[in-house]
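The chain below stands alone, shown as structure tokens; this is the form predicted alone.
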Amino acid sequence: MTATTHLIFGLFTETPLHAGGGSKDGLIDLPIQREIHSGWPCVFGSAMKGALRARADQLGVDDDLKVTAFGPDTLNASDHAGALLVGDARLLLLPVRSLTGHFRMVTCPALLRRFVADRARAGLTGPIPAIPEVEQGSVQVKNPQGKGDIFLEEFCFTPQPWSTADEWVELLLALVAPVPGLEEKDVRETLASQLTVVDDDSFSHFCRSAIPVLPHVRINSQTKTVEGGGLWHEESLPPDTLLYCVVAAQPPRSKRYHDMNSAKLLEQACEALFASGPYLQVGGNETTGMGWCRVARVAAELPGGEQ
């Protein structure tokens, strides 16, 4: 029996995503969650697990399967732990404005290295293209010939050829769930034309400067003026951001599913959650249409791995 079975969820944001980070950060009243050491945006595993459980509630998933996967409710929490292990949703591609064309999907060598490490931890095999080395002041793209400098936000970069761009496009495309009516080759060509690698330091800057911060105003319906304290600034990840999340299943601990192995449980849980559509609402402001992600599932070719 396999002790632990892994999947990687690809999360492609279709609407802005606000997973609140708690305390005020400078002028931002409601910042998003970030990794402490790098400052990169993320969605903590607890928020991801909550989003998956909320979807199970909304879809009316069988109670025994839900308790087995996510654990009992608070009053019975000591009965047993849930079998699903849900990691943080980690950033992989960030859309950044460009003065020299449509926006660009930006990443950096440090993010790609971590993605490779997470794939290995989850038991995913297969060839991994070389991770590019990018000098400050330059970017690597698929076809730099004939292009002038590339502007990202207000910064100018010199484009350099990225020899393994096609291989990386294929690897990243597996994390983007298809959409009926959109041809896969068109999605591939779009990603290939937008994919851009910058150096780690520049990417860290974009993770602060290129994240939308929107003002919100609460109007008093009687006076038609702004209520006291009714103006706040909220940060959110933009649409077209690509994140990924390692999800694992341990052997079930509940009586009903005790004889089932982890692979079967993970398969049943995913079917129950996504058979009706590859979508998941993550973070706050659901009633204003925020937080909708398109979910792709990438299974490990080999059993095992460590969570």
Contents of the next structure:
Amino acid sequence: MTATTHLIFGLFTETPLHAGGGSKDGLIDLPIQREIHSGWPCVFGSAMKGALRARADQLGVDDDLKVTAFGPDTLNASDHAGALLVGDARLLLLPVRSLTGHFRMVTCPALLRRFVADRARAGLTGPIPAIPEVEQGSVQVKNPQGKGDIFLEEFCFTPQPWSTADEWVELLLALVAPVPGLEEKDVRETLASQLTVVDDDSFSHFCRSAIPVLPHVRINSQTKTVEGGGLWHEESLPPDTLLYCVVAAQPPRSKRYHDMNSAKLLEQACEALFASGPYLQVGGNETTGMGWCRVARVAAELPGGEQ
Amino acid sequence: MDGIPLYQESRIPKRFLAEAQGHPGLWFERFYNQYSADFSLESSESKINFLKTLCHPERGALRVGIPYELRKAWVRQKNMLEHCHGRQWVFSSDWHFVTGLGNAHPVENALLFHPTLGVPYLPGSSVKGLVRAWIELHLPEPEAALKRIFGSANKEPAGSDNSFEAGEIMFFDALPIAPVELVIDTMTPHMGQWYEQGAEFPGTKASLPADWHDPVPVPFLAVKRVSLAFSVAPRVKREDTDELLAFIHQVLESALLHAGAGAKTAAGYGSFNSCSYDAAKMIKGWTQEVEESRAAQQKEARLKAMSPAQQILMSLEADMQKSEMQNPSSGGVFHNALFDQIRSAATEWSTEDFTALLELTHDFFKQHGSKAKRKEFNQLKRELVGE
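Compare with the form predicted alone: the form predicted together with the partner chain:
What follows is the entire complex, opening with the chain shown before.
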């Protein structure tokens, strides 16, 4: 039995995030990564690991620690594996535009169920509120009284009370890193008022129709006209999207760190990566400001390293 | 609303903007309700009628954006920029500004709204393009700057030496810092045939660019007044990064003033000048708030890392600075509390912390204590330390 230690990163997007999914998808030239079976947007584990490693490179993290955590470079790849196992960043809350309030943080029972399972996999304990059951055509919110219908994109839903909304707000808030200048109380109240659960099918639809797609043109500066082939459509997750990513650490395999346990390594790696600030750039288009996430770290209360 | 009600079954709030503070971009993009029975667009009247649905029924004008949310977005961007060693400059529009005009929309010209803030904004890619175009056209020898800032001297893959790399600078979305005033504007093209057919059928009456054509009024939505926060940060930090950022500031300023941002710049749209007085004042206040909050957070973190004894020491030190505590008569209670603290600390605290407390009190009584108190203190000290 290997003694692994787990951690969940909460990723709250500060700028639009475009983790490119490769080939053209319908009208969209540059679609984002999605889970094939559900169509939910995600960021593949390989992209997440790359983002973490790139950050380590940029911060000038000690080479031995980098190799221990992420594995040796390509030429020495056969030496040993890296100690960190980085999972996909999975969607948890999607901001969807509304005619009642600017936007709502939308999720669905299937996403919440999976999050609960991932929490358990990461060894996180603590009470888990019940997963809401949502009928088609209705949504569950904290305070449905007096609000009338709720409009998400061009769809109209009947609001119903969500008895465990407050518990869910607490659970989700742990994944949102604080920002100096924003009161924790305000952040909590905003999330509580925006949190909305829709049924799984509606959510799948929003994952297609409510994701911003921006046209881009490449203009020739001399002629000030569009260059041939210089028009493309690019999809990106909007700011205020909440994703999470399970990271596991195995006992280090490199020489210098082989005495260290996985919990200690994970702690050191996180310290090296995030001591200067809870930010991480994920996905493409870095030079147009995209992909910046605020990172919160949620660990099991008792480190599971030594069992 | 004589045409086909596209959303007949839905119960759309009539004055959603005024009452429910809905997302104007969502309404603008998805709720066009002026098609006639055969789904044609009857006249420019119907387009204006739709644009008017975005206006506040009483005030007639349209302001979009929630001050509180825009401040929050600014605070978040500010913190992120500081982490990336970035810079931000606010510019205010001189006149109308349009962004995303070319996107598809039933009124022919769209306007780009931010997905969560519900205000028009300028995407980072547009800011990057604006800066690049200005450098390409107005710098005598732009190659080195282009290569460094954008990663390639030529935008065209075929025209470059194939040494493409990522540029050194990140250009973030330029976001409004306060609610934005919108206005219904009109363009009146009347030489459409010339643009459409001039090259194919030159010289015919219809395709000549002349005065005898009828103007076609096309209403569209424009931004009347806005202050945008432009943010850039180095992707790679070097020794002379500050100079590079100062250079970009200079280029951005010139480009915004002379070339303009967004669409229709040749017609005077999108010209920005230095930050307006009100905007500058607001930003100054916000900056102060963020700095205070950060200082408070750091203090709290320091406190958390301290032992209980060190925490008491710190709060005593703060109290000693207060003038009412220094006055022997009004501070009497405090003086006596100090003696109690020393007595309990003698048994409970570590030697190091206890010595620190003794030194602190010694200095305090030396400066502010009465003769009797000084004597009392020295006696207590002898008793506890045994000197």
